[in-house]
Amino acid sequence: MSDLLKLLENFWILKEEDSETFYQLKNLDKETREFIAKNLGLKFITTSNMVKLEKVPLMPKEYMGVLDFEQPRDYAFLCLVLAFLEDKGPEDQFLLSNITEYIRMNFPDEEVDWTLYSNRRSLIRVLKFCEKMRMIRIDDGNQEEFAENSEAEVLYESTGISRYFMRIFPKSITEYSSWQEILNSEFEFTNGISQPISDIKRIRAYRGLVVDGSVNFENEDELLYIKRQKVNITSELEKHLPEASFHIFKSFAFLAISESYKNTYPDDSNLCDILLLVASELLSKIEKGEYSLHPTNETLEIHVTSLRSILEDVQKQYKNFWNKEWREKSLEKVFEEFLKFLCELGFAKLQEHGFVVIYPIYLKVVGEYQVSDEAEESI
């Protein structure tokens, strides 16, 4: 796997977890560093125990968030826990009550009530995430007990890397009023050296391909740049990201990764199987003339009841290939999860009046089950 793909696949690489990869990436070659700075406009951060590529997308999408989180309050608690950890060095110990008191004192506009189960559960999700990311360790106690008892105590230890979790913004984050402003602020400075970026379009186009994985007609300027610079982009990607195959179509462009890679579509889950099967059914209906694509951007607008009907046919025909959990789910539950995942991946968008807009990239990868002579199924 190339060095760039390792940096893209991992939020960060810690020396204590994988020292070989840590040292390999800490000594990243000059050409790859220049590609990251010039074409992606991203920061490559190294410390004595961590390397990290700050991955800023062209367009934020739901799947880019913390998937373990359930509500905006989780993110607010995470920000406050990070602020609390800011002054803590490696091996500094602290108690759960220190965190709850800090959040109670600093949560904006209201005082957090820790007698509420929902608040305690929210903080547990955040602390588990911090532990998973190796920003804290538990020295003594069980944080799950906090869910049932607001007086439960846990002894934690800081690892000292939490200060590298958040990106450094050109100004206080409280001065931004939208995520668009935050993204645009990326181009006020470049790579931490306070130099104006000369070719924002190039960086946005490369970020769309390399960080987001695709660029569609909604980013018209970037897509046009990709089409015009196809030869150069292909050459750069072959050099720095050889696992990627580069595809351009009328209304979108995307990268497909040949290596085993975290969090890619499709994986071997039943939910991905369902998306592939529905895509196959939709494509078949388009080819038969039952549905038509938008002449300009190749999207498909379909009513949610029609989409559910297609999924119902897929469920009836193929549910025996699914595991017990998915076989026993009702049509409504399967459709709910299917539609949620479809939108999270950026393959579709819910419209008003019960319509769904399907983006053309979704229809580029389809699947079907095949039964061998030995009645073994594969997709």
Given for the second form:
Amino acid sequence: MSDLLKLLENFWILKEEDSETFYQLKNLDKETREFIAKNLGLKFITTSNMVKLEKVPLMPKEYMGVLDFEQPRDYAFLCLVLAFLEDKGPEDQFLLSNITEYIRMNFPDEEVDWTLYSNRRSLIRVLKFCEKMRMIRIDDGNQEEFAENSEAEVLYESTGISRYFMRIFPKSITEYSSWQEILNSEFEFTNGISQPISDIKRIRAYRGLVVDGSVNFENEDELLYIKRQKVNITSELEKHLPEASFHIFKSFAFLAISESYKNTYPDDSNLCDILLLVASELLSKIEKGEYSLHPTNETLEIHVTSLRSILEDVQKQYKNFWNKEWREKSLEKVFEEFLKFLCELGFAKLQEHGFVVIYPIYLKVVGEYQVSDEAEESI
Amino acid sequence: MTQFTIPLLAQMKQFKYLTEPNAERYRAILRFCFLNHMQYKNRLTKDEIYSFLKTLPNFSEYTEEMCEQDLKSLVDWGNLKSTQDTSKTATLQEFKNKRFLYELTSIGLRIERFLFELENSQETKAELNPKHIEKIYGLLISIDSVLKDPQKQAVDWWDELTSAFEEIEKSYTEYISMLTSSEYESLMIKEKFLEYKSKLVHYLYNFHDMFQGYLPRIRTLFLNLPQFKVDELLMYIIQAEKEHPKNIFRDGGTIEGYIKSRWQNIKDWFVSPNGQAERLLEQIQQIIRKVSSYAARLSESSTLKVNRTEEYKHLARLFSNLDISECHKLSAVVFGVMCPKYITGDFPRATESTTISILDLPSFKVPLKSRGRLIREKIKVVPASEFSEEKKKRFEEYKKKIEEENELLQGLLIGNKIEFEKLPRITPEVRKRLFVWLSRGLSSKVANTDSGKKFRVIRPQDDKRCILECTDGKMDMPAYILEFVDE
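Same protein, different form: I have the form predicted alone, so give me the form predicted together with its partner chain.
Everything in the complex follows now, all chains and molecules, and the chain you saw is the first one.
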């Protein structure tokens, strides 16, 4: 796997977890470093025990967040845990009650009530995430007990790397009030870049391809840049991200990764099978002329009820191939999760008046069962 | 080592004054005597002592009688000695008071000096000065020339050696303990420390290098020094020590043992593997590492402008006002994308055109497989490469065990039998294995070994017994036979 793909696949690489990869990436070659700085406009950060590529997207999508989190409160707790860890160095120890007390005192606009089960569960999700990311370690105790008992005590220690979890911004984040504002100011500080305008275009186009994985008509300027610079981009990507193949259509461009990579679409889940089956149905309906794509954007605008009835057909026809959990789900439940996943992946967007806009990239991968003769007999 | 004698273990009443209920009074008296002694005023009258004590805060209730009693106790315990003042008295009252002069005994003086040093230990000279090591190296080299005129030089040589060694012991260990003390560590996490850091590391490195350079040379000198030279040298030193007026009353044997063991200790300090010298080097390395990591931590945190607490609090507010799908997006922007997602698949290579529709090229078809039990695909043979690492490991272990068993079996078989009577001397492991088989065989007609070999047990006729010889002893047992049978 190329160094760049490794940096993309991992939020960060820690010496204590994988020292071999850590040292390999710490000594990242000059060309890749230049590609990261010049074409992606991203920061490559190394410390004595961690390397990290800051992955700023062109257009943030839901799947790019912390999917372990279920509520906005989880994120708010994470921020306060990070604040709490700010003055803790490696191996500094603290108690769960220190954190709950800190959050109680500092939570915006209200005092957190730890006698509420949902608050305790939320904090456990956050602490588990921090542990998974190796920002904290458990020295003693079981944090799961906190769900049942608000008096449960756990001894943690900080690893000191929480300070690198948040990106480094050129000005204080208190001056922003939305992600749009932050992204818009990305290029306010173009330290030493000679031709800012064209550089920004290039950087945004590369970010769209490399970090987001695809660029569609919604980022018209970037898509146009990609089309014009097709040859250059192809050769640059071949050099630095050889696992990727680069595809352009009139309405969008995307990267496909051939190597085994952690986070892919499709993945090996039953829900993914359902998405692929519905995509196949939609595509054949489009080919038959039942639906038509928007002439320039190639999006499909479809009413929720139509989409649901397509899913219903798919469910009827194929649910015997699904695992028990999915076979037993009601149409409503399956449709709810289907639509949620579709939006999370950035393949669709809910519109007003019950319409869904489906992006063309969703139709590029379809699924079909390969039923052998014997299997067919047993149906 | 000096010969160990019982009287050493008797109670030392000279130390009593430190632990008695009235310790405060006794200690005040002796400290006063000691401080006067330091100014060469060795003898004090009861009045001088009493009037000084009365000036102290806790002594308002203190009476002359109490003072007299305390002085008497201290004399009894051997900390003070009293001598009659022989000077003429001016008044009758004075004469009646039977004036005594009080003076610290030599042991009393030493105890007080020791206590005084303990209390003021921060004033000691802790340092890592390589000159002491150099000195010892130089002294070892000069042994031959000392031996040319031992009468004159041996004692001086010995004094220099022992004092250089004492310096090493004292100043180095104190320096190390100072650097590793908690007060010093708390200094190291202050930002100001960065200014001293390089100086300190340089100092440590410098010493470390010097020491590491000298150590093997000193060792070689010690190890190559012929014993007769050592004996000769020490002999002169011992002789001189014995004759020294200060040692008139000391036993000659004790002096000799004392000097010899000091020599041995100095040698061991440098020479013995994992000895003190190596430990010192190790400790210095550890300190250098620690100092560097503290410094790295400090410089990293200062580049991050240390406190972003307010920013986190602001972010917490932003997050709590959004819905979860917008939270994920904000997270991607402020923390970065957790893990980018890519499409995988074997897509037909697009033409040169950048204006083709997605419908112009076929989509990538993913072959799906059944996930339920309702429809089973043909059972595929799983190739070995799909074994998980864990399974592979267990399988390897199993294979190894079977091979070992077969090997063992081949070694013990005579024909198709293992006869306990005819076995050679065996190890307890082999015995254990045989007994496992035996017990299996005794409980059923035909039994299996772990590798699947079938056998049955033949019970001895007439209860014949045999001696099983093992590496850990002999065992008397029935002369069983294990007969292996084919399928």
